[in-house]
Amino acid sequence: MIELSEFFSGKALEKARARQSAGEPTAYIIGRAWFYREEYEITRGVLIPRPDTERVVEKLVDILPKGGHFTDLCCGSGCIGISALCERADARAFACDISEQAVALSLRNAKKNGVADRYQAVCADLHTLQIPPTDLVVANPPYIPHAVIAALDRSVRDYEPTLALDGGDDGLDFYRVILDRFQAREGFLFEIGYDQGQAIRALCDERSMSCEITKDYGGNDRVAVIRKR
């Protein structure tokens, strides 16, 4: 567990502990988070990277072709794309988020982790975005059903951006948009909710696509690899 005394002292430490006691996530208080093998700057208004998402990076690093180019949609802090680039010096990434704050943060994180020359990020809406030719589309989009948001732990509900959480009535809105609007030579790589495996397979069946689900280290469905049949 992170000790706030490693980052603050005196009155600043008292204020930091008060924020933590009120339920604010530690990553926002100290302004950083550790994900995969990298350290990321984190600010309020951008989703905090989760350990479960590291499985997406592992799969991306494994299946991306040599010299590959991938597109990271709903990039947030940039953690998926940047950590993958740190592992694959031959790869390049194009990233997008609807939040200007998130895009700016991802660009700072790319520079911080030494991959800025291979990382491009833009602010755009998925409904109008045009992406360059790409080998893989990877995304960790908002996927929590709208009705569930109010029941989330307060550290998430009250502090993390609803824009990065709310996936519509059934949590699948953004998956539909991505599958219907974009193309990639090697297919799609999604993070999914722990209980969404069956629903994602159904979306793929409707579009004549194959779907391979990988579990996270807690044994829950977490990563979907989707390709044309």
Ligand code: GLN
Second form
Amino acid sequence: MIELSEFFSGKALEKARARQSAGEPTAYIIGRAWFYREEYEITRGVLIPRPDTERVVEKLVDILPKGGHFTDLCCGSGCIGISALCERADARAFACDISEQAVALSLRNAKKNGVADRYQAVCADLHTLQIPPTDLVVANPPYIPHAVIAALDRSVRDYEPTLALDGGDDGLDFYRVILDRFQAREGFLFEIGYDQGQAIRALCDERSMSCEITKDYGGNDRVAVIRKR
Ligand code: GLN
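Alright, leaving the form predicted alone aside, put up the form predicted in complex with the ligand.
Next comes the full complex, this chain leading.
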């Protein structure tokens, strides 16, 4: 549990406590979050890194070939790509997000964690983006079905950006676009929703691609590795 008095005192502490009581996530109040082995600057307008997403980093670190280059689509704060670069000094990354604010934040986070020389990021829409040749395409895209957004926990719904959560009618819009528009020598690595394993397998079957799913520490489907058959 993070104690606000470690970050604020006096009037500022009172204000911070009031924001917390109103339901605002602590990461936005203190402007930072800890993810994998790193500390990240976090601002309203980007998703707060989730512990479940650390499984994506573990997988990326594990399967990226030596000296590998990966592309992180929908990078947000940059946490997936940057933590992987911190773990793998031989790797390089190209990241993108549709939010200008996220791209700028991810570049600051790359610098803060000492990997800026191996981290490139641009603001772009997945529907038109062209990427450099890459070994692996990694993404934690918005994947919550549109109708579910209203029922999310208040701290998520009222404070975190809907743009980073809404995956369209069935939550799978971004996976379709990514699988259909991009290519990577070693395939794709996605974070998926806890109940999307079957649906992702079906998307892969339709495209004659293989799909291996790993669970998070809560025992739910969470990470998909997808390759051309
Ligand atoms: N795991 C996030 C949540 O439950 C969703 C992340 C996403 O849509 N990529 O709020």
